[in-house]
Structures are given as C-alpha cells and as structure tokens.
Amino acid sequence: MTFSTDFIWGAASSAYQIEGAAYADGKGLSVWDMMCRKQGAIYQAQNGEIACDHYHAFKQDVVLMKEIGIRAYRFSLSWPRIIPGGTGEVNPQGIAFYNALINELLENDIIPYITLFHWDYPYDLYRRGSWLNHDSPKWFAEYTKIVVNNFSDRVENWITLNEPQCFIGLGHQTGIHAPGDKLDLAEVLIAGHHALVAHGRSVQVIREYAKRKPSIGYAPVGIIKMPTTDAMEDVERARHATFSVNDSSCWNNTWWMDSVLLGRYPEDGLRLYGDAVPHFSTDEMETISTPIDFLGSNIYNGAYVTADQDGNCKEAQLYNGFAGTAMDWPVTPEALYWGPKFLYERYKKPIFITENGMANTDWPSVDGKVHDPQRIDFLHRYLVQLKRICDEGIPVKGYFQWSLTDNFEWSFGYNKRFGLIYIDYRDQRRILKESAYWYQQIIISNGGCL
C-alpha cells in the first residue's frame, strides 16, 4: 500500500499557538492576546505570550522537521505581527521573521504552505467592529497583498482562512474562543458573510499579485457523518447528513463550503436561519466563490448516523467506553475515508487533509523518551482509511499532521498535547516523540509500511 508518488506529507501549526514573542519587535495585539486577559477564559489563566517561543527557536524547529522528514510545513502568519494595527504601517521586523522562516524551510527542502488567517485577528481592528465591519474584507485584502508582495517570490501554496466554523461560531456566537463575544444569530451571520467575502477578495489578490503561479485553498472544519454499514441507504443517509444544516449554530459544512465552491448558500440553511440571514449582493456571492485550486479539510473525527423508528436520520449511540482522545473526541478512523469521499463527490476539488491528529497525555519517561503509542495507533488507523479512499481514485493530495509541536491549545491552555514534538514549557526543551519517528517511517515508505 502506497500513496501517489507526489503525495505531500506534512505537519501544521498556527502563529499564536507556537510563536510567543507576543509583544516583541513591533508586533501588535491580537484578539487572543485580549482573550487571555479575560478572567476564567483560559485554563489556569495561561496565555500564548511565550508558547513554544518558535519566534526565537524556528531554526531549531526546522532542523527537527528535517529530521522527521516532513516534506511540507503548513504555518500561519500573525496578521498583527506584519501589520500591528491591522491596516496601515507594515512592521519590517515581522516581515523579516517570516522571510527568515521561509528561507530556512526552503534551504532544508521543506515546502511552505502559508495560512493567512488562523484566528489571531488584530485587536485594533476588533475595536473597529472586526468581521462585523463592512470594510473587513477590504482590510483582509490589503493584508493579503502585503503578504503576497513580500513572500510570493518563494511561496506558491496558500490557504486563506482556517476553520470559520470556529472563529465565527466559537468566537462570536458561543464566546468560547476569541474574541469571546456572544452575538445574536443575525450578527454572527453578518460576521461570517464578511469573512467569506474576505476569503474571496484574498483569492483574487493572490491571483493578481503572486510572483509565482499560486495554488490556493481554504480550510474549513470537515464535519463528517458516517454510515453504520456500507448499505446504499445508510451511505446516502450519511451523505445527506454531512451536507445538512440542522440548527442555528455555525457547526455545519454547507454554509461555509457551498458558498465558496458552489456560489450559493444552502437552501436548508437559508430556511432555518430565516430573517437572520444577512442581505447580500450577487457580486458578493461571486466574490466568495472565486475559484480555488483545492479544498483543505480539518478532520479529527466523525459521527455515525442511522435511522430512528420513523426512518429519520439520527446520530448513532456509541457504546460505553468507546475510544476517545484527551480532548474527549471519539476515535473514528473512517472519518478519513467518508470525509474526502463525500467532499470530493460534492465539490469536485482536490482534497488536502489540512489537520488531523490527537491530543494525548504525553510526558518524558524515566528513559528520557516520550512514548506515545496511543498516537501511533490513532494515526495508523486513520491513515489506513485515507489510503483506502486514495485507492478508490479520490484525489487526496496531501496530509498535514496536527501538530508539529505541543502548543497553546486555545482555551485549554497547555493542558492538551497534540504534537509530534514534546515541549517542556519550563525551558523550551524539545523532544521528538516516538510518534515522530513512526511518522518518519511513514514518510520514507510513502505509506508503504502501513
């Protein structure tokens, strides 16, 4: 069993979760800097001010990437590190940091995949209305142009937004994530609409100004429903559930994907959201659906669905003691089969798994090594399912393990460890976990050792 010869094996991270240097070298504040000051918002009042200190330790981290054999590194840029106020004056020290990181990656034959926005929205722009402001797509386009002008002579691979279901839904509706707002549905959908327009404007800017031919994608959460059997009626039920809007939250696929890839909001979402749906123009929807090259999907688990006694779809109850991660997420490897299958069949775009991994309870053992057999087993099971769908001809182009290192896991602080690399936050010591060496063999064999 092997993947395609050009399959991309990578790892991923995000700026606020690893960089630290929150106030260094002219960086502006982000909404996550603000969120971490809110009483009770973050586990044990922890914050990302130092995190993994990747800002200062990036060369060491690239050395470890090369040792693992990672072919591509997906990382995000800190918008307020590049433009401290969100718009206006550019911070040359921020540009210099990312130039140095990109150059270090390329010198080590690691392909950079840049995510433009992974949740650390500039605080100064939050004070001007954030995504609620009608000018927010323009702000994001200006930021994109600065990034492209500075880095596209070496970078070809771009991702606009990471997980709008989270930074809009968890950030503006439930308040669990930054900026911690709890808005009415109508305001939430306005913020989401502006974020989607910003995505489209960003794609247009990349196409216009990139110095090398770009490959552009988008990385929403993949919320996957799976059949309990391979019977046709069960598969159709799971497919329909995957692409349904069932409640007034942001936790669905189609509001965030149909708009980008099909040029329309889903009919069931329009009906359910009703009067809360913002007014939008044909031009705005055309901008949102500006063509992209690939669909990224962040898939960690899925939910099995079945029929109730009336034949209606319902979530299947898992058995007591079902396998779960340290995040209390179920271990459902088939999500990496059904997810890419359903997404490609609907949207006809090549797929990247832009995040997949597990939080584990990792620590150095008495031998000084970090043994994480649960993560190895998790990844093995998931990658077998990913290979299964590749064998069926679905164009899955790459896989990014979340995450490269342990990091600041948002509201959970440092209490959850997702990394292939263990971080001792007392002294920033790095230790390759056993799973990192296992992943190294997966890469060397191109999945042949699964």
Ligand code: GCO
Second form
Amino acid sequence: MTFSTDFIWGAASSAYQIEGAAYADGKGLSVWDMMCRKQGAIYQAQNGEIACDHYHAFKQDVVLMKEIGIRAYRFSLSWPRIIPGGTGEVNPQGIAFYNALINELLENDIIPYITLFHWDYPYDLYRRGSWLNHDSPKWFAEYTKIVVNNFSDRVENWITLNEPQCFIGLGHQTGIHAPGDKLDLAEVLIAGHHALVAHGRSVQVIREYAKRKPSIGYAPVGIIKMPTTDAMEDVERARHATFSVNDSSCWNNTWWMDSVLLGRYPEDGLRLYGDAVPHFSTDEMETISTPIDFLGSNIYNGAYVTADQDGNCKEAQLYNGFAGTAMDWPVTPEALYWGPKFLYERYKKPIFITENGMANTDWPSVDGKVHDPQRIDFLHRYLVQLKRICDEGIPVKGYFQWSLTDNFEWSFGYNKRFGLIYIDYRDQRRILKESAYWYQQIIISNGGCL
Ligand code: GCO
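I would like to compare: after the form predicted on its own, may I see the structure of the form predicted in complex with the named molecule?
Below is the entire complex, every chain and molecule, led by the chain shown above.
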C-alpha cells in the first residue's frame, strides 16, 4: 500500500485565523472583524486582531514549513485586505503581502494552493446585501480577476470557496458564525445560490485570465456517513445517506456538490425545500457547474449509520467513552476511506483532502516540548485509511493537514489547538509539536512508514 509518487503532502490555514493585522496597512473590515465585536459571539470575547501575527511572521512560518517538509501550503487570501471595500480600489499593501508570501513559498520549494474565500467577507459588501445581493457573483468575479492578474504568473492551484455549508449555514442560517444572521430558508438558499454562481464565475475568470495553466477546485465540507459493516446493504445505506438532503439545514453534500459537479440541485432537496427554492435560470446552473479540475473535501469524521427496526436509516449510537477530540468530534478514521470512495464514485473528480486534523489540549511539557501523541495516533489511523482507498485506485491527489499552526478557531477563539505548530499567544513563540516531526517522516517516506 502506498501513495502515488506525486502525492501532495501539505498543511492548511486561513487568512482570518492566522494573519492578524486586522486593521493594518489599508486592510478593510471583514464580517469576522465585526462578529468578534458582538457580545457573547466568541469565546472570552477573543478576536483575530493579532491571531498568529502571520502577516508579520510569515517568513518565520515558511522556515518552519520547510523544516516540517510540507510540499504545499494551502492558505486563503483576505478579500478585504486586497480590496478594502470589496469592490473598486485595490490595496497595494495587501497585494504586496501576498506577493511576498508567494515568493517566500516558491523560494522554499513549497507549492502555494490559494483559497480565494475562507469566510472573511468584506464588511462593506455585507452592508450592500452580501451574498443576498444579485451582484455578489459579479463582485466575487472582479475580486478573482484582481487576484489572478497579480498572482497567477506564479500560482497554478486555486480553490474558490471553502465550505459553503458553513459560511452560508452557520453564517446566515444559525448565526453562530459571521455575519451572525438568522435568515429564513428562502433567503438562505438565495445566498447559497449566489455563492455557487460566484464560484462558477470565479472558475471562468481563472480559466480566462490565468497566466499559467490553472488547476481549479472547490472545498466543501465532506459530510460522510459510514457503514457499520462491509455488507453490501450496509454500504448502500451509507452511500445513500451520504448523498441525501434530510432537513432544512445547509448540512448536506449534494446541494453544494451536485450543483457544482453535476449541474443540478438534488431532487430530494428541491422537494424538501419546496417553495423556498430560489428561481434560477439554466444559464446560472451552467455557470455554477463550470468544469473544475478537482474536488476538495474537508473531512474530520463521519457518522456510522444502520437500520432501525423498520429498516429505515438511522445514525448508530456510539459506545460510551468513544474516542473524541477537544472539539468533541468522534475519532473515525474510516471517514478517510468511505469519504473519497463515495465522492469519487458520484463525481468522478480527482480528490484532495483539503482539511483533516484534530483539536487537542496541547501545552509545552516540563521539557519544553509539545508532546501530542493523540494527534500522532489520530493522523496515523486516518492516513492508513486514506492509503487504503488510494490502493483501491481512487485518485486522491493530496492531503492538507488542518492546521499548520494553532489558530483562531472561529467562535471557539484560541481555545482549540489544531496546529502541527504550537503558538504561545503571549509572545507569538512557535514550537513544532511532536506531530510535526512525525508528519515530516510521513512526507519523507511518502506514507511508507505508516
Ligand atoms: C472548517 C474550516 C476551518 C476550521 C477547521 C476546524 O472546516 O471549519 O475550514 O477554518 O478551523 O475545520 O474546525
């Protein structure tokens, strides 16, 4: 069992979670800057004003990436750092920062994978209606063109949106993420539709204007249902559950993936959502499904499903004391087997695991080192499953560890540490955790030591 010789071993982050410099050098406000000002929104009223100070410490962080040996770094651009008002005037200091970061990565033989949007929406555009505004796809296309004009001479790998299930569902339906809105389903679906059209317009802009042949993807959450046995009926039940829309939340795969990859919203979703479904044109659906080159999937865990006494699908009860992370997420390594398996069967697109990892209660031990055996065991188990599905011929092209460093975990603030690198937020000191050195060996051996 092995990974392909060109398998991409990487690590991931996002702008608002690590950069800091929230009000520096011409950057405009984002909805996350404003969310952090809302009473009770964020753990201990923490915010991303400084975060990991990556804006100033990026060269040091690239040195650490090189020490770990990652081949690629997935990071996002702050839209309001590049275009403070979201449209119109470009901030030269924002462009300069990302040019410097890209150049530093390339000088260290690290491939940049750029995520155009990872939730830090320009606040000025939020005030103009955000994703609800019919012009929002145009705004995103304009932003994409500025990014491509400035960086595509050196950047080839692009991810348009990160997790629409979250920035639409948590940001506009439940309100626990920025901008903190609780819209009705019809508005949520309009916002989601515009975000998907924006994805398609962005793909078209990258294809048309990129100075180097682009590889373009998209990174929704992979919400994986898993069988309790390998019996065919159990596998079929899990496959069906993975691709079903069962409620009026945004927490599903097919509304966000069938649209982009099959050119249609799923029938069960259309039936369930009924009159709340926005009117849309064939042209818009064609834009949404503009061909992409790979499907990114953020997979942290999966849910086991089984049959109830009537033979209907239900989630299996986990046994008492089932292993869990500091996010209280179950440790379910088979999610990296069944997820790529089911996703490739349906969409026939090469897959990148664009996020996988765990939050742990890490701190430096008396020896000054950060021992994180739980993360090492977690990664070992998950990567064995990923290797297993690769061995079955499913084209998984790469794996991005979430995350490079500990960082701002949204409403949880800094209380959840996902990093391969520990951050002491008192002085911004970085400490490579034991898992970073373990991951270094995984990369060197291309997974051979698993
Ligand atoms: C997500 C986001 C990341 C999170 C990570 C841990 O998947 O929610 O892409 O920004 O920080 O997944 O929750």
